[in-house]
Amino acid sequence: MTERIETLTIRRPDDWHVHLRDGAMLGAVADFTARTFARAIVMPNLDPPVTTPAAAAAYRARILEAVPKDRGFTPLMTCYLMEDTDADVVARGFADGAFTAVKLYPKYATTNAAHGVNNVRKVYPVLERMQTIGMPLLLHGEVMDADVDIFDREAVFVDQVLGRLLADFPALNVVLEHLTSAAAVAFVRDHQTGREGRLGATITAHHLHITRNALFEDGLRPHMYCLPLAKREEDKRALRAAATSGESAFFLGTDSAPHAVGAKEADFGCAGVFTAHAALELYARAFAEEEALDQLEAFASLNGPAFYGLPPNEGRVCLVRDESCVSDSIGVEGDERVHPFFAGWPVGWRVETAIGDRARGTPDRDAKSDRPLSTT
């Protein structure tokens, strides 16, 4: 047993996958991300989605208005890929700095994915241009075939879709987002050689803590419902092993996805788990349980910037042990409030300080339960 660590200081981290929403929700949640993370890849699945450089610039301005100016926070914007997306528009947005990456949602795969891609071959001209200019593709890695079990959608995607995509575009920079399965972890590891490590993968905090059992503990738990769904215990173990390995392919992406309680606790409730209130702390909890806190900085602060061609942040954050409980709700009262992950229970860590210069943000073009959450 290693000595218990009470404080940990690392370079200021980045969140390479977050949902900040818009309007009142943006105002309620954005600063939870900005106060800890220097940069964040912001998802474009608004209604309507972010598909043009002008829309991305306007959304970025709204995000910056929602956080204190002294945070030194840089939102990195993404383009929502549609089957009729114009490659010239994407390339122009990338060249101008409006877009950092393109996000591909399979049609109907998750929240606001109705405009997503049904036939990947229809977006091949865009992917070809992205490969040429060095623009990353971010993937929600699930198939939506009706005959595929919902718990197998990710594994089938990496087996039947991603392999072909990488073969057809060998120089395309790809991030497989929010891994949930041992099969996806193995795929990422198997494709590190021969492609100069240009397949990266993000892992969320909540998938390091829960399995699919969390959906059904003492009844249906809508606030544990996310897409892709949490999987089995062996999958969670594989995710923890990957995150704590120090391997450069794996990096932090919370997929923090706030929804109002009224939208979660409803017929056809929305998918998404809100973790931004304690994101780095939740990762620290998992890494401490794996006796791998020495690997947290690589996962949270170094691997992501290296993949995107950015320098690591110069600032630092300090984590301290803390047994304070997470608030039961965030935001306004009533059905518009947000139910945070680990509500009513201690995460075990707290970010005490976040100090540093403004991040450099453009890539180099060359339900409070009646018992704690189960984490077993």
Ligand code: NCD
Contents of the next structure:
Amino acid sequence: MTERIETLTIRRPDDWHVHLRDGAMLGAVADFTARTFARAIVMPNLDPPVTTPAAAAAYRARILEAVPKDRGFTPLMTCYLMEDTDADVVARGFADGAFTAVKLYPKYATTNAAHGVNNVRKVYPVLERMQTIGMPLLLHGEVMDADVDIFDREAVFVDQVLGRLLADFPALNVVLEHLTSAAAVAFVRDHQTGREGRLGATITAHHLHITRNALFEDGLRPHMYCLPLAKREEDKRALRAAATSGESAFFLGTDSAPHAVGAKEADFGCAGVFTAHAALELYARAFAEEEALDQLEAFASLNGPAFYGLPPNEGRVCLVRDESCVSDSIGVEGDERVHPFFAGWPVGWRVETAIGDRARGTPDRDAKSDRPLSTT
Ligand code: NCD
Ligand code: ZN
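Can I have the other form now, the form predicted in complex with the ligand, not the form predicted alone?
Up next: the whole complex, starting with the chain shown before.
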């Protein structure tokens, strides 16, 4: 039995997949991400979606407006890929730094995916250009064929779509977002060599903690509903093994996706689990359970920057054991609230300080940054 680790200091992490939304919701959730993570890949599935460099720049400005100035937080923006997206617009946005990557949503696959891609062939000219300029493609990896079981959508995607895509674009850097299946983990591992381009994958915190059983535990549980759906126990085990392996292909992406309680507890309820309030803590919990806390820094703070060709952050964050409970809900505006993952339960960890950062641990920090992550 190894000795229980009580505190852990790691390089400040980044979140390589997050939904920050807009308006009041952005105001309510943005700082949960900014106070822990130095950078975040911000998903473009707003309504209307972010499709131009100007829209990305304006959205980025609204995000920065929503977080305290001293956070040292950098949003990295993405372009929502549509069948009629112009390769020149994408390339211009990448060249001037407005876009870091392009996100492909299969049409109707998830929240605000109505403008997504039905026929991948139609976006081949854009992918061609991205391959040339070294711009990463981020994939929501699910097929939407009506005859494919919803729990098999990811496995069928990697088998029938992704393999072909990687072969057709051998130098394209691709991230398979929010892995949920052992099949996807195996696919990513099997495609680490033999191409010029890289294949990376993000893993969420909630998929390290739940299986599809969580959707039906003691009743129907809309707050456990996200896409891709959580799968079986053996899939969760494969995700935990991948995340804690230290392998450079796997990195942190929360897919924290807030929806108002009313939008989730409804017929046609929205997909998305909100984890930003305790994101790093939830990963630490899973890594601790796997006795692999020594691998958390690689997964959270090193592998992602290496994939994106960015330096790791200089700051540090300190995780401390903490048994206080996550609050039941987070206020947005008026009566509107978000139901956080692990609501009413102790995550077991809290992010205490950031070291060597402008963000925290400084005497002049604002009152907001003193809020313990687990009791907001
Ligand atoms: C995300 C959202 O709500 O924007 N929902 C989700 O279930 N993950 C979209 C997505 O990433 O699929
Ligand atoms: Zn997402």
